[in-house]
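This document opens with one chain alone, in structure tokens, the form predicted alone.
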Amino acid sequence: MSYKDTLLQPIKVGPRVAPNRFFIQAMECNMEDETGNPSEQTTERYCELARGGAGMITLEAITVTRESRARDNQLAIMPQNEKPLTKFVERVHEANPDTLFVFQLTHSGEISNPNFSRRVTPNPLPGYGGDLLTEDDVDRIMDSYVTAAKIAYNAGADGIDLKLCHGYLGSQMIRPHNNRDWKYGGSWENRTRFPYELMERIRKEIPDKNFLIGSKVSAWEGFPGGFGTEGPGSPIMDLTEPIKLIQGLEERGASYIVQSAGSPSITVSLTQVDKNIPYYAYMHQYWAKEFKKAVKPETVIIGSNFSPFRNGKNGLCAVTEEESNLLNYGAWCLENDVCDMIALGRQSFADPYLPKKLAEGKEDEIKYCMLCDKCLELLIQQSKVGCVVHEKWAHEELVKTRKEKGFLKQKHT
């Protein structure tokens, strides 16, 4: 089977069918206003992704509260946002009714920006701090997640992605560092109360099996006490808890798991691999395969960090460009049971039409991500986010941002 045939093969996700194996990652764009409703620019971005032919698209992290959030202009999902979100979903589905479109629900917790919101935490990390969450606080936050899921359903979304990755509140709750003696911390049973009860409540409130529930999970956060480590004070990788987590989510109705790693505010090169260390991407395929071995065959595992493979000009040694390019290597991963779908994040900024171009035999027209990570610089600076290499407006945004806010010399600043 050619890589084209493999990548364009349909796949069942729960009772639904994605028309191919391309999955668009949740990439925040900072394009909203003080209401948190989708702007016209946001709407057009997701319509472009739909027209580009991806099998499944995740909406960027949409916050269940305005009180604690990482982005000033962040999408929000509360009762007042339901009508605008409904119109937004209608337009995306009109652009391509075959693409599955899910919402990534989030709360920023300790990485909420204190310049315009309240930073909160289940247990402070050195250098971060925040107001200590009470059990009542968490109960209210969970209510907000359930309300958000129902809004997503009413708005016409095909499902939700419960964000348990990248240092947001979901990952803060489950990591070993959350070793407080309280209802939501300490023991494994207490730390998983947050995601497990949310899954159960959402499925109970929305019994429609066509409404997909999944989760994005960081396999290893890469710092002492982070998720995927052997304990509160250890950075040593141990996948025991990540495996148990995804199995528990599966038991509670998750039909897909998006594999990821790291926490961008701490270990960004784990989350999105740096062009200077492209071989880090191979670790993501290891984690994806470990996830896949741990779940039932029908549970879809979506692998991450395929953008670094580009067109084969990726800096990887001991392998040919033909073998290591995104399309060929992505197909190899599908054919060798590494994962069931391949996720594109930064690459989706560079060229939202990659799946369509592949289907039409126009691979030579694909615009590849250069891994310059200027999109991340824009995100950190709270500016509108896009590909500064391939989109003129995004380049102009970068010039404006550097003029007004300064130049970030290191992407983790």
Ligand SMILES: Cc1cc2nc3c(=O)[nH]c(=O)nc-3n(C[C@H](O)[C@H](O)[C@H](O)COP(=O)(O)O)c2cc1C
Given for the second form:
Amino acid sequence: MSYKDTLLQPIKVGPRVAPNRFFIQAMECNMEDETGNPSEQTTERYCELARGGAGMITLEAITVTRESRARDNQLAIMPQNEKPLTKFVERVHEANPDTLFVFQLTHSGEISNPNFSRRVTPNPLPGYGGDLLTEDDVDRIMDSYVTAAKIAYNAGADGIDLKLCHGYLGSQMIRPHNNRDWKYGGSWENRTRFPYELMERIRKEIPDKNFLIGSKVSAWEGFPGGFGTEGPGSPIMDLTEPIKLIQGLEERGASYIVQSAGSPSITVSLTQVDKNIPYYAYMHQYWAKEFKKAVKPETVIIGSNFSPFRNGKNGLCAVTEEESNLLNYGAWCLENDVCDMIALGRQSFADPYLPKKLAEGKEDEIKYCMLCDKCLELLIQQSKVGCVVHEKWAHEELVKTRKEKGFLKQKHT
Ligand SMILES: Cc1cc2nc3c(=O)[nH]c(=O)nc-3n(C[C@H](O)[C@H](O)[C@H](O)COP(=O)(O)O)c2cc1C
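Form predicted together with the named molecule, following the form predicted alone:
Full complex below, order starting with the chain above.
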């Protein structure tokens, strides 16, 4: 089969069908209005992604409470946001009724921005901190997640992604570093109470199986006591818990898992592989393959970090450009049981129309991500995010940001 045929094959996700193997990653754009509702610019961005023909799109991290924001202008999902979110989803579905559109629910916990949010933590990491979460706090936060899932359902979304990656609250709860002796920490059973009970409660509240439940999981956070390590104090990778976690999520109704890694405020190049180390992306494909081996064939595993492969001009000199370009290598991963779908993050900023261009035989018109990571710079600086190489407004936003806030020295979110 040609790589085009492989990538454009439909796939079942639970009882639903994604029309092809392209999955658009959650990508925060920090461009909402002051109440956390989607702005016109947000709406247009997601309509463009839908018109671009991806099989499945994830909405960027949407916060379940206002006080748990990492970004000043972050999307929010509370009862007052339901109406605007409903109109927003209608517009995205109108743009392309075949694309599945899921919401990534989050709470930033310890990486909530203290300038406009309340930092809370199950167990502080050195240099972070915040108020220690009580069991009552967590019970309330979980109620907010369940409410948010119902709002997503009422708004017409096709599902939710429970964010258990990148150092946000979901990861903070499950990592071995959460070794406090409390209902939500210490033992494996206690650390997984948060995601597992959430999955169960969401499925019970929304019995409609057409509403998909999934999760994005960091396989290894890459610091002592992070998720995917041997235990508190050890940085050594051990996939025992990540594998157990995704199997537990699957048992509770997850029909898809997005594989990721790292915790960008600490290990940013693990999450978003850098152009100087493109081969780090191969670790992601290793984790995706380990995930795939661990779940039932019908559970969809979505692999990440395909943006670094670009048009083959990626510095991976032991392979030809043709073999190592995003399309060819992505199809190879699908054919070799690495994953079932290919996730596009930074690449989706560079060209939302990649899937459509491939389908129409216009591959030479695809605009590739240069891995300049200026989108990340914009995000860290709390500016509106876009592709500074291919979008004029985003380039202007970068110039304005640097004038006002200076050059960014460190790339950590
Ligand atoms: C500007 C920016 C915003 C991001 N926002 C999110 C987010 O909201 N949720 C999430 O899970 N990951 C987020 N990520 C991480 C990406 O979804 C993805 O995991 C990462 O960029 C690697 O994929 P890529 O190589 O295709 O870019 C973000 C990354 C960037 C650069």
